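Next up: just one chain, as structure tokens, the form predicted alone.
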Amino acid sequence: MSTEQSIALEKIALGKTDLGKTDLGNIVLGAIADDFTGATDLANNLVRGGMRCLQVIGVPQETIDLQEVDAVVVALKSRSCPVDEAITDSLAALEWLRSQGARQLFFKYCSTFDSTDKGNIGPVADALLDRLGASQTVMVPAFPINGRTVYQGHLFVGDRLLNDSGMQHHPLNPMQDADLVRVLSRQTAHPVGLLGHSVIAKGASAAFDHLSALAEQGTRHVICDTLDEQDLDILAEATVLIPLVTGGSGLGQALPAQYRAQGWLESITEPGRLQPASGSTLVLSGSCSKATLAQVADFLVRHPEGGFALDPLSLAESDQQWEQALAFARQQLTAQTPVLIYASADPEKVSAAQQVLGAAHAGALVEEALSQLAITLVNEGVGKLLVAGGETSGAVVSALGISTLRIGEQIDPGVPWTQAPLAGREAPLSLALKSGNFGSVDFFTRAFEVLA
């Protein structure tokens, strides 16, 4: 980068020149997410800052109406699959995004930054920089509200390192390190450098200029600390006009003041309203975070006889367990009583499972009889459906066919409610996808009385 593109760079991070009066269409940011909760994760974000934000279950086939919609997430099922495959359904994400005429782009991954050491966040954070033609992005993992936090490029979940929080024993992303700047040099050939807090500390300016210079220097990539809202609400400044922001979903809750000083976002009033949720209540589990085990720990003690355990080995042999599953559920929501359908498990079971089964099959075991209750328990007559597990939300969502959610108010950090329109229901549907990681204890009862 020459000194006379430093300057003009530096005036534009600084809100020296005038990007918003362009040709660009009402999208303001577009955004691709590598699973669906991660995806309604930011969304929420987006919305508490003021933004009405659609989010669309892959790349859309048909037209949508966008014309009362700031932001748009396209949630992707592509945390853990082949690096090949992410990279062509994120590519392609952008390029839907960008015919939208989506000013910034943001790329969203967990905040736990869980991938496999080869991938998938280096390279398609690489592939969406080569499609851009951009030299560097940001990586802002971090979610403080939720306590993920990054100090001297060192992700921690509450007081604990990444490798020590749990996350060491993932079933399919185990984060056995938390310095991502070395885990993320495992993931691309190209330099990976860290804002570190004590410039972060001196304001929007200083860090600009430190990502400047690390651009000079070649560096591609660079990790940065956070440590508190305060510090996200100075990324967000140093980076609005960047072509490609990548992280959690704390940068989103950012970066609509910084649109909004950009003259890009109006002030807008209830931007998650949604219509009245209606039809009975269903909870379906395939996560097995900490968090989720406890939130079926604590529904169970609330209502002893409203929990009916699937298990992958019962699974495989036969339907049987499935069609109890089916039964049991029915029996529950004819007499209006709480209904938890529940894979989560200990990670002992779970890894007993996947000693004999694999885990990849155990994984699409759970969520195909999950999915297939989903289906058939909706067209019964279930109207608010709460999912927890970002691969679970995905198989889920995607057997019932939705297309689109409309985001609405925030039940925990980082999880809304939803709606979507199904065909043959006069009502829609409102719908919760739950990061496993995330809510409180009594997330699964709670979740229905914030709907009310």
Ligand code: ADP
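Please give the corresponding structure for the form predicted together with the named molecule, as opposed to the form predicted alone shown earlier.
A single chain, with no partners or molecules, comes next.
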């Protein structure tokens, strides 16, 4: 980096960055993720980039052992909550990560920039910058390998603009504008700029100079074009020394190489190494997404006697079906044959149940039933647990009282094996948490082969 670039960096960081200090702890990256499966997705990419990574659920209230950890991802539920709550929770996470010595901070959101005009991406980024005393951050939502790219500040999903990708109908965060400079400008009072592809194509130094020039003009947020992995590498190199970066999980895979180049991170041979898995295996599914329905069907073809279907209408009537599911699972586990308990159902069945019970109540009944099965069966010796469904995973993890997940090997893009210590258990629980549309069709079988 040239002297001029060092001076420019000081301005962006307002001289308050901890970057480059040598007396910090071993935590290189501290990330704040706005939802649970998004946190796992980022953590997975950090491991693939060569960092040993721990995911914590919410801001830890007790001391956590961070030896042999290079990156920590705090999973929040701040994507769709009221903006004040999102800011408070994100700042608490920031303070905790800084107290652990994190050199660089990463605010992780969805690669489809899920947010509304009222927030939460802009207000949270502003609050984090204010608290860090920094003057600029970058916004890099792209995840090219999953078809999310940005050109001239416009976000594409595959060959469709964001507002024509299906995301315009999202129930919580409908995305009706693909121009991210415009989208973000509605969420912050500060100037929003663009780091366009023509500059990125010239390399990291040119990209950094462009960011500095924008900072000079008071541009606080910079949307970054990204067409491919190479662009992510250039962006990672250009931003490795700024206090706060923001974006999707794609940037997470490119940053570790830059940390190594800075001498902050050793070369780690098996960043995703977990303790040997033990105990019996169980699959619980509360996801009704298309990919999950195909995975359930695939499992039932392989193991026609291995599945038990839960129905929220029956669950609402009495405990009888839940008791039957438990008895079925126990019998399968004793016989050491695969077992899947699922509420997953096609859209007609789901909407029939929702019409009688209401969507929230139907969902809550399923989540409660699966969570109670998880508690009972883990207690009885299940040691390898696969849960399908983002909300369902959140419910099961919180019912089990899990607060940290060590991130292991990837099963499929976005879904790694993880391990969690559990009170009263010697060996940790191996967990795979799969949100709706992730995973190949044979995921429920292959996941356990990856672990073996």
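Nothing here was measured: the structure is a model prediction, and the numbers come from that model. Residue numbers count along the first chain shown, from 1. For the two forms, the rigid core is made up of the largest set of C-alpha atoms that agree within 1.5 Å on superposition.
When two forms of a protein are overlaid on their rigid core, residues whose CA moves 2 Å or more are considered shifted, and residue 154 is not one of them between these two forms. Once both forms are fitted on their core, the CA shift for residue 46 between these two forms remains under 2 Å.
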